[in-house]
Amino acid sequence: MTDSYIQNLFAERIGGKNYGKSTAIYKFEKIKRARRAAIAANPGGEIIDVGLGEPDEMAFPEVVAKLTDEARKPENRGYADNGDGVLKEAAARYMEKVCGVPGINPATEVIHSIGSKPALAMLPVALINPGDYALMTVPGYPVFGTHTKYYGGLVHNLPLTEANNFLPDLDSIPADVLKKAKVLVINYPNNPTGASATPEFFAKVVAFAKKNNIVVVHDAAYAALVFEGQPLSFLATPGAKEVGVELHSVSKGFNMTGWRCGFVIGNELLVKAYGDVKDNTDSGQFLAIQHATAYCFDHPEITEKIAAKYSRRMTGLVDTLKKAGFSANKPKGSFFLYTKAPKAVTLKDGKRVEFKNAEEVSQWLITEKLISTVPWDDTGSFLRLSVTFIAKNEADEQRVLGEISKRLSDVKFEF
């Protein structure tokens, strides 16, 4: 492609004249590129995903046949613009019933989302200034960090470490910083660490937040997939709701991840204002896709189903990596499992491979193993695998993770 005119048009936010230049790889093309090359080098052979960050099975077929339902309603077929009562009463009944979160009113406090990433996009519109910081955690999900560099806000990293049971220790920030923050955004269950919060955290975090005047997103995405008990919403901690908001979707806990549904609920004002912002980016989902996610919260039971299912599964996985030399540990919830890369493997004939770090583990298991998994190195070396695999059934999830074992079992790992 020549340039033109167009090159030097685009806004610096986004690389400004050099947009489109740059020859960086992303981490997950990577992958997709090592992935296609493994495939092409071994005709026929089974890759076996374990990277993959969706649901592997399909909304349940009461969710379809209530979406068909509705779709057929001549009401629901125009302009959503920001919802009618169907979700936000459902958001608060099961806020109620479930996260243990009573008095949740629909009319003011619950808004619905296109998923979340979206409402993770348009929340700096409403908070972020130029040179106001966004405390973000790492690794994690960058978009809401993103768009505030996008408005001209700076980001401030809280590293995830196994030693603080990967949340972010709230001491570290540097004067300066917290002076400027705006935004705390903390993801519990979290991606892709799978580390759950415990209610003494989200108490901290509310005294946090009042302290020092922050506004607290909590991106609750894998809040409903909990292996025990019930799940922990932030907004349950006395006072959360003065300070914050949290955002549910059905896309991971209904298995309903092109579906784009969801809510933001929580503070009053910041919920008006999440409304104001959506109001003039977006003209609202499908009524009949809000009505099944309606539906979906007040039968969660679906959801208990689904994460029955990524706990026996993460039972295994963790039993198979264990046998082979990982130091893996399940977590309380979500679908991911994080445990440290290896430093090197020794291979049957002898011959020993060193790693640099996490991404060359992954490429590795990938070209040799054909065993797709996701490095991360931004706090020390680790591999993030996931349970929501390809697998029929229960035999067949056997399968896979007596496949993966039998692929590993002919190498040493060094930790």
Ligand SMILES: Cc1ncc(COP(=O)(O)O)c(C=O)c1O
The other form holds:
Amino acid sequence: MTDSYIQNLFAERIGGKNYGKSTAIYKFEKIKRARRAAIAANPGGEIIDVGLGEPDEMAFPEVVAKLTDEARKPENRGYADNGDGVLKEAAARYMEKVCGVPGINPATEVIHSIGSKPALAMLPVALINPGDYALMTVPGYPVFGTHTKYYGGLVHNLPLTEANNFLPDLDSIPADVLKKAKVLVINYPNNPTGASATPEFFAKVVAFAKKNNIVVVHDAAYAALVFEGQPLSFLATPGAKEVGVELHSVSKGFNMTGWRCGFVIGNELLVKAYGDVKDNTDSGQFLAIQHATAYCFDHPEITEKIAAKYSRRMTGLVDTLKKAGFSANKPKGSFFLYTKAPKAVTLKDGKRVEFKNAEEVSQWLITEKLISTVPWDDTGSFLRLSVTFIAKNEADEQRVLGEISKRLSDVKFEF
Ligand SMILES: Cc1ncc(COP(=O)(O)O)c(C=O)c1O
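Could you output the structure for the form predicted in complex with this ligand, given that the previous block was the form predicted alone?
Let us now look at the entire complex, which starts with that chain.
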């Protein structure tokens, strides 16, 4: 690119004059590059991608049919703004029926989103002044924190550790941070750890929020993908609606990542503020997509079918990894398996390869075994594997798992 005065105009929040000049390569780019190199070095070889963070299948045919019908209706054609009543009412019904949260007022306590990601980007506009802290969990989905920093706010990281069942230790926050903390962002079932919350933890979060005047944002992107029992909503906790909002989405639970739809629900004032920011940011998701989304929330059996598939695959993946020496445990929900990364591997010729961190393990797995994973080195060294790998049917699923097993069978990992 030629030098341009534009280079000098970038805002400091994205790097100012140095925007775009960093040579650092970020994790997901490194994975992509290693994947490309592995494909080039092994023409015709099958890459097994357990690094994916999105569903492997399309939306269900009945949802596509609903979208088609709704797209044909002239009254759905225009700006949707903050939405009509269809998705709001379906969201309220869903919260009662599926999440055990009765009494949501669809007119005032829910507004659609163009997916949880934009909602996480907009909420800081409503809440963060320069110097305010957002409390974020690490490892985690960083969008709320990134935007907090854009507005001059600060992020305090709460580590998710195995010892704490990947739940943040709210008592660990230094007093000076707590004084300036405005928002706690949590996400369960969790990306990347696959951990689930408990009603006791959520009760603690409500008490913590009330005591310290903190807003809670619960990102429930994986909420309905549970392998046993009912989804656990933060809003089912007594007092939760006084302190926060919950974000739901059809991306993961209904195989609809590209459709971009969900909702923000809970505290009326927070929902109103989100709506005001949203009104100044986008003009709403296409009503046909909102109506197809409403159809989904009235058909939770779709998610149950998807969750049953992930549960079956998860059982197989856990067994496969255990056979290879990993101490993998099946999570209670999501599609992520988070497992400790090995420290070294001994190859069949007796050669031993040591790993400094999970990133090196991940690079080794893709290069040597054509298995793509995501490394996490924030709090300990872990690999994230997803059961959204490509497989045509159940028999093919077994073949893929068998293939992983075979590829790992001639080496010995050390932990
Ligand atoms: C924890 C978490 N929150 C939010 C999102 C984004 O969801 P959506 O597609 O609804 O924007 C993701 C997607 O990976 C996620 O993992």
